[in-house]
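Just one chain follows, in the form predicted alone, and it is written as structure tokens.
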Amino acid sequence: VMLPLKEKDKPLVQKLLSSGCCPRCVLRFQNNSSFINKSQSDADAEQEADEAPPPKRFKPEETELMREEESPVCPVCLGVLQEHCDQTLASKVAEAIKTENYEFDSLVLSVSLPAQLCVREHSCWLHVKTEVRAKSLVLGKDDVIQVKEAFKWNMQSLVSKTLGGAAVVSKSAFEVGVEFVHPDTDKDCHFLATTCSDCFKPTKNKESVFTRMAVVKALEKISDTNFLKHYPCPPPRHSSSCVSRDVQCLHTSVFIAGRYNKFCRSLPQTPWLINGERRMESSVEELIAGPILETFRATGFNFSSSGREDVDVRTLGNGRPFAMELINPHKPKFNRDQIKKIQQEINDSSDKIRVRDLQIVSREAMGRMKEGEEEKTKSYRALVWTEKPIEKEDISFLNDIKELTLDQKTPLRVLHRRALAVRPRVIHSMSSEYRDTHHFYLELKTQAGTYIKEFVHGDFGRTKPNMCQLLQTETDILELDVESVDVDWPPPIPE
């Protein structure tokens, strides 16, 4: 490769060639950007380029200086620069999209390196540190640029080009990552623990303590003497190059809404596992997921919803708010037909459920769902059944309770998995409609997170007051349905 030279560039860059740096790594110590956007093709121009006589402007001694023999792998990039940005690497991204069958706008794409190309890069610093001093040539360590930005600079016209002239941006919603490792240098980070112990920290997912955050971390810390008397200076050469590992594909997460009606009361909310095994066929969370998932080609999801129901409890008028967050799809964008058409698909799926307002939601809008959840407010219509034979009258005083506060012990069926706590909720107001000596359907209107069951049978006296106390006779419910729950998100979608 020939490179412009000036004059007092000379000594800087016959030091980085004798340290067996190549010509990519030479330009980024001169901070100096020639080399964005070198195809292949632009190479084999250069390469007739250097057939042909030498500009004038060249000396014929400055030519020679850039063809000095050099060491097969760059000590400093270690052959990322040299060897891996090219149209092999350029059609394996495209091929690793292609394969998974992403659809997408644009792509940013996004480079891992090994942590030791830190320690080689400050080692080389060092080793020019006098000479850029002495001339100027750059202001500090800070300038020289770095080995991640070159790559991109360099990639991404040719993935961009390989795609069929994709957008390759600095942001967007899908990801392309390409690892490099190099795990013959790995110990060249090691001597850092020793000197700067407090900055390597195990963490629960990372393999190795020596990440490239706490590498840096590190680096920044250790004066040039101490780091000197640890590592060689210029870094020493390495027969190897780095490989690139699987080319990994990400989308960010996108997010659905709705309401939903539940009209079984034999359909858990989500799927009901005992000691691994399943108690009923399927569940709300799969019967909505399953049609969303398929058609978004995601690879998994997280379901949530404003409070839950039990397995035999209806879910009725305007239904329930849920959300669900759906990881790494493959298909994430739908306008407003192609969702009304999901939606219907899952209320022909099943007459169990109903779901209605099905709709993409931003990551922020969420949290709606969730905010102030207590101060909410649900309706219930119960079933109740009295032991002793009850009149119309005697229960007509239940119509006048306003703002009724409850201590709620938890409940002895949720133990297993709530903490033990006494919680204060309130029953705003209630009606009784009289059906025959042992019956009566009761409705409530209560503060969200209230336990109706033992509100109306007492939990052995876990809730206080409850409706024996009120009664003075044992009481139990025998169906309950959730009447609304009035919660105003997300926002209603005309029929």
Contents of the next structure:
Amino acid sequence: VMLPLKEKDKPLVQKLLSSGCCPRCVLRFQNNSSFINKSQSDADAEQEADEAPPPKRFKPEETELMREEESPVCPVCLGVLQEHCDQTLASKVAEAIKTENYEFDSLVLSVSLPAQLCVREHSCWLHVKTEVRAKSLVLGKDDVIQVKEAFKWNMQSLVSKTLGGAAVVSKSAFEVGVEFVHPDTDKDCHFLATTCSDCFKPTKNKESVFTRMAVVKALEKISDTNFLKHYPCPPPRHSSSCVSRDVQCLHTSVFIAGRYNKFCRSLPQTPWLINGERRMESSVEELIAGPILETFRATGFNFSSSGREDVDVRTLGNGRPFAMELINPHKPKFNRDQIKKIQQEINDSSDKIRVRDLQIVSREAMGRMKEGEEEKTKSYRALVWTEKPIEKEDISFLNDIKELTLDQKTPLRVLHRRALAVRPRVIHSMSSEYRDTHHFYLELKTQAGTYIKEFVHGDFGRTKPNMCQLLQTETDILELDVESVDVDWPPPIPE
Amino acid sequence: MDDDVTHVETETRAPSVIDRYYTRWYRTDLKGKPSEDHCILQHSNRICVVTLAETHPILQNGRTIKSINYQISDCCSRLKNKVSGKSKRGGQFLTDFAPLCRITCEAYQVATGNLTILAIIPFTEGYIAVILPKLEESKSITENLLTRDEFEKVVAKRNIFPSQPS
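Same protein, different state: after the form predicted alone, show the form predicted together with its partner chain.
Full assembly next; the chain just shown is listed first.
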């Protein structure tokens, strides 16, 4: 297929070709999207039909430069559009997806380009801009088709075809990334660091200060004259083209929520590490996460819950709401029955915990769990020891205490990781159940965030009032159960 | 541990809060003064609670505490020390013999119960200070302290050869 070249475009095309631009870059600068799905040979034919490259002038004494001048690598896209938009790359992408065995409805192709392509693009734009203005052709920088766009237009259909017709779209939860790098990125961008030093601040995680963002910012700031003083126009030829790195596949996180019971007094909620050494063999989050991670084939997870209980505390009743972010799930879709199966699998795997209401939720819905957490109430049942012998009548007055506000100094138990503060917390109601001369059960309905153990033993007087003060004797807490966590999320799922 | 059945020892006391969560450490005859013993309770989370050992003269013979002064110098008050955030910015750094407070007592009076917080140390109420050792120092900080057993041995010896007050 040969496209007729518009007469008014001729000077522009000639200028681009003589700078060594590849046909796709020529079309980009013409704002001509006709190269979509067109093979490189078609574009080559078009070029030959229109223009022969003008003779180059050589400087025989500069051999290095000569080689670069002769280099067939497009100085604007450094080979990305010129040689990399091909079946080889499409096959590489398809292979990566297949190797990791992703299940997906659609995918979005993303591309990361070395930062110096921005510099070269800018140089080329300045080169043709002057020419174009002289020919009174209206063309703004925004009218140039971006390398990224041209790359995607070319690759999307190729990748789709290679994957047997998969939907390659512009927005998808499944992202497949192709990254191009070039050995001389820093060298090409270096002049910007001296002209716009404030744009390039070293950061810990980046290998180079010349990130794409920083370079774009610097190019927005630099004046054309200053740019032209420091960088050749048109962009200089280079002997080597970009290289593509490993294909990166990433499915956006899936969120799963439910409620858990904890029936064991020797099970922490999260892995318990002291000086890097494990204290308990398992944890609530690991028992829940195991079957979920395996089924979703996720590479990691973040567990969060509506509060947490100590290792020696049980959570009974309807359980405690929790949610998990599943990172990079390779199999992200499950129906209700399948989720129910996973829940069953968790419940069959251990007697220490039980999960209910397991369901897939949105990221936003997950926020509802943490929202207004302090206003929610929780119910507890504690076994209390008293130093002085007690009679039933001695503790009956507790039943009449309502809306008791405690001032809780950050408990010593958590002071190493929580800020020091005095937090007022409300005990809405209490009831006592006499057991024997030194023990009674205490049932409490409290504002979330109340430290129950400290309320009972006093924490060296850091929680006031405390049970020791109320009963005028030393008291201690021997057992504690969470009876309910009154959060109406996630919605119940009928068994 | 059986979780479904509750076992309660009615006769003997179960391990106390301090037994369960803290390690007791001691230093005797602080600054060379006989029987001025301190007890440091170190929580498993490395927090240290400084208290007086039960052998300390302040806790002997029914003395009561008149006042506790945390104003160490004109510009340094242990009580007004404000810390902020998880990392406790603004906390005062302490060295081995840095004074924490000055306690004034009335001698030979019968304690009247709830008068002071220190009188019932080191049981359920009151302490002199809470110290959060640096993470890297949390182990070494107790190296020069006595364990409960060692402390008991020192106290036993003291009772055989009482030191003469100078």
